[in-house]
Every structure is written in C-alpha cells, then in structure tokens.
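Only one chain is given next, in structure tokens, and it is the form predicted on its own.
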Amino acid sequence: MASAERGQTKYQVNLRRYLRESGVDRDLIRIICEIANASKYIINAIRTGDLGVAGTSNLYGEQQLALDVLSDRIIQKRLMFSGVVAKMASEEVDEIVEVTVPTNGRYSVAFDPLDGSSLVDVNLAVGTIVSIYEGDNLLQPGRNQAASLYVLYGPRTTMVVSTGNGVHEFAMNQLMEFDLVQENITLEGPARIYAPGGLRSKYTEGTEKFVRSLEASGTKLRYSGGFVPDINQVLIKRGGVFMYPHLNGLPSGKLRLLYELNPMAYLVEQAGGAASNGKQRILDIEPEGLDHCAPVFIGTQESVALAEQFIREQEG
C-alpha cells in the first residue's frame, strides 16, 4: 500500500482509493466518504457561520447552538443521499431517524455532529464523531461495530479512521480532499500524557489515586477540553490516557456511549489500546438507550488496567 509521511506537500493515495485498495465494502467506503463530504460544509460553517444559540434543546436538555443545528443537517442530508443507511442517530436529535429515500439499508449510523461546539468561540479545536454498523440496529454494544472515526477541526482538518484493520490518519488538502497521512497507528508503552476531565474535587477515591499515580510518574497534564482533539493528542502522540471518570454525585460520568464512547473505544482498540469504564470494557457495555452515559478511561493498555485496579482495590 502506498503511503505518505507527514511532512510532505504532496500526497499519493486519497481516501477513497485507500479505503478501496484495502478490500473496504462499497457501501461502507460510501458513508464514509460521505461523511468526509459533509465536513468540507461543516469546517466553512465553523470559519464563517453563526456562533449564537439556536433557541432549542437536545435530548440531554442542554441549549443548542446554531452550529450544532447546521452541522447535524449537513450530515443527515449526506448520509441520506448515499442510498445505503437505514437508520441514523445524532445526538442533536430525540429519536433514531428511519432513512425513507431510496436506500438499501446496508448500514446505521450514530454521530456527534459537531462535539465540544461550545469552544468555538474561544477558537479551540472541535470535531465530527461518527460510528458505523451493518444493519438497522444501532442499540448494540460497540463492538459489533462495522467502522468508526472521528474528524478533527483544528489548525489542520484531519480524519482518523478505522474499518477494523488499524487505525489511519488522512488530512485534507488545498482541495478540500483527504489524502493519507500515515498509516497504522499504534499505541506504546505507558501514558506520557493524561487529559482529565470532570472536578477533581468530585473523584472518588480510587480515581483520585489514578491520577496521583500518574503526576508521581511524570506523566504530564493535556486537556483541551474537547474530546476528538484530546483523544487525538493520545493517539497521534503513540501513548497517553483520556478520562472521564464517575463522580460523586455524578456516577455514570458526563460522555454518551453510542455517539462518543463506543467509536472512540473502538478506534483505540484498534491501535492497541483499551477503554473500559472502570469496570468493564466500553465495547461490551449493552447500550439502555440513546441517552445511556458511561465513565470512560482510555487510552494505553497498562494505563486503563492501572485505572481499573485502583478502583477494584480502592472501591470494590
């Protein structure tokens, strides 16, 4: 397979024919390509658009902004014109929306349209994340997934994805196409980096201990606050952990696990790492619903297992 390294103007493979070259299925390669369309809109909408509210709420109860509104439209609009999804689920939106255009129904589809919009005012990097099954059930544990990848709205717009052969980097170019990057992250060794979110005036006490382990070992604080570019920084930096944890006072954590946890737990398994929400892997968690809220800790393998133990020993 042909490849490209950072660094270089010119690359040689774009993500369609990557995707193709690498036995992807057709109508896979289609909503993935569709998604990487919407995000051509999606990035103009985020340089240009409007950054007031929108006067309506999610299904969360949280104030939508205008962006979220567009970016959820943008979406649904592409997805509903490749003529392969049944069924498609955004956090934006109450209930699983049927696809009723002409489709085949090969696939489903989750996705956080634009997550962490709230920084974009303050002009700090945001994302698409986006979760892909075969069939119409979206309500299944994430690894059942078919694919999954998140697009990244920063100082570069870059796709990382997954189709269950590896996890791959694309950027886009001066034509506003993907072309690939690199190929096969991987993650190594224990974290260099860990982004925590919530107050850690709330964590419990095994999760404190986590974290005390983790500043005793040098591991050094990055938390952008927004959850593509944190989950970014751990796999583009080859080793680092994300959390967030169960509170006092808030035991099922803050991230949604069909529209964020599932595709990023799927995506660092696929480089090596793991996800597990204390307990339990991320992965074989059966989702109640579209609102269903998990802890998370994810990241590298010895640092989510370190995570895992301090909570078995510290609260049962």
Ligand code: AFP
Contents of the next structure:
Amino acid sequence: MASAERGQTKYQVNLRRYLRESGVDRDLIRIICEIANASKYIINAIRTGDLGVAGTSNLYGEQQLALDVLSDRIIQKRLMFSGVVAKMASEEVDEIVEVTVPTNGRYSVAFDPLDGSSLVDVNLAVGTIVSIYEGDNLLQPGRNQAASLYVLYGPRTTMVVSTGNGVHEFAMNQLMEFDLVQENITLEGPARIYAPGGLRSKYTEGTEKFVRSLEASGTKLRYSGGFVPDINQVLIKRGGVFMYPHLNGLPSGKLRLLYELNPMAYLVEQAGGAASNGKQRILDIEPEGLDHCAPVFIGTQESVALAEQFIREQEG
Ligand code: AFP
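Write the structure block of the form predicted together with this ligand for the protein whose form predicted on its own appears above.
Let's see the whole complex now, leading with the same chain.
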C-alpha cells in the first residue's frame, strides 16, 4: 500500500509514520530519520559543493574528497546530537567516535557517508550506506544488525531500509520528505543482470567460470562503479548479482565489511537473497577491525550459490 486513502484525499505514507505504524523502536526510528534529514544537506553538497580533494586520506590510505569530509561531518553531527547513539564508525575516520554529549546510548552506527564519491565529478549516482547495532559494539558479525539502509542520490533520491521485517523503498518528495513507494521488495528467480567489480584480468578461475556461465545464460552486464546504485539495481529489478571478488594479488577484495558489505548483505538477505565472500555468509564474518575488507558475491540465492560452487570446484 503506497498511500493511505481517507475519503477522496490520498495521503502519502512518510518514512516516520511507516516505521511507527510498523512498530519499530522509537529510538531506531530517530536514527533512521536523522539520516533522512542529513541526506538533504548531502544532496546540496553534491550539487553545489567543491569536487576537489580534501588534502587528507582515509583509513585505507585513499585520498579524501572535500565531499567525503563534508558528508561525514553532516552525518556525525546529526547522530552525535540524536540522543540515542553511543558510538559511531565512519569509513572516513580512522577510529571509532564516542558520543560525548548526553545520550541514552542505545544504538551504535557504522556508515559510509558518501560511497562512490569519486563518481560525482562524472555525474554518476552515489550513496550513503548505514549499519545500525543495538548497544556499543560495532565489531560484531553483521547478522546482529538492528537495521540497515542506504540513500541513493540519483535522478531521484531514494532510501531503501530494513529493520528486520522486509525491505522497503521511499522516495524524496518536493518537500524533501521520504514517502513510501514500495514495500517488501523480494528477489525472484535467477539473476537477469550482473555487476562484475574489479579487474577481470585478475579474476581467479572459479570467478571467471562463474561470470562465463552468467554471460552464456544471457545475463546482462550492468556496472556503474558505485556500490549503492549497483546494489539498488539488483533489488529494484528483483533479480541480479553483484560481485567484487577476491582477485589474484588482492585476496580480500576491495569492499569494506563494516561500512559496505554488512549493511547491504542485511538488506539483500531481508529481500530473500544471499551474500557470501565466496565461501562464507557475509553476515557471519567476525570483523577483525574497522578496516576489514572481504570479497563479495551478493544477489539472488541461486546466483550466489552458483558462484560458491564454481569457487569450490576450481579453488577448493
Ligand atoms: P569510492 O567510495 O572510493 O569511490 O569507492 C567506491 C567503491 O568502494 C564501491 O562503491 C564500488 O563498488 C567500488 O568502489 C568500485 O571499485 P572499482 O572502481 O575498482 O570498480
């Protein structure tokens, strides 16, 4: 039900009301709505902000853009004063940030403030990725998340969120509020699209055979270089698979467990899909640190199982 009807007037169901009527914990709603508010300022930063470098580097030694730092500050400030957050971990900050102002400390949040920021200068879609845990331990397996979401800054601004009862999409309206557009997004059948991250020339034998099987079955290649839009395609098209695999010379792949893989794996599993590092469920991986990276195959259960089979057969 995308909107509630009272008499002749149709009312859109907005994010806060939908979560409240779904019985979501009020402090968790607070965090999700703070991210929704932060997204308004991030949109403005993307549209008008400085596309240059910040002159600093992140935890992975990657050069930070001014937009990375600005987006990080926008989100940190809203979570810091939310009154319900104990700790924050940002992909753009080297260590965990303790909330130092009064808070009930019920939740902790890991986030990538602007994933794919290097795509802004070529005007491609980028996103914010958020992972929420109860308590103050951010280094626990992703299966313990209380919620996860992403905001996709594309031709439309949308939020896809799960609090453990299905995956739902909201779109930003003219008032910059998020209205429900579809609920209980569910992946169906085999992948119709695939997104192969990383250099193909460095694929291992198992991954190479997996990709060839996708091509042979007519699966279409759809890869933007942005994790958020690429995963969004898999979810909204109801069927696909994304991979950023282990590569020859890069056994851990590129993507970050806390800030990218866990939140997306939570969403995709809530949508009836699967997420694996090629051998193990992403959400069962014990984080070894904030900078933990892992290979990923994520999408329909059928496609992820096939990837694991090829890797098992070819690489043991
Ligand atoms: P940035 O946030 O540094 O732009 O990286 C984005 C990303 O982590 C993820 O969004 C993409 O899936 C992946 O990099 C693309 O990596 P390649 O550019 O190596 O394909």
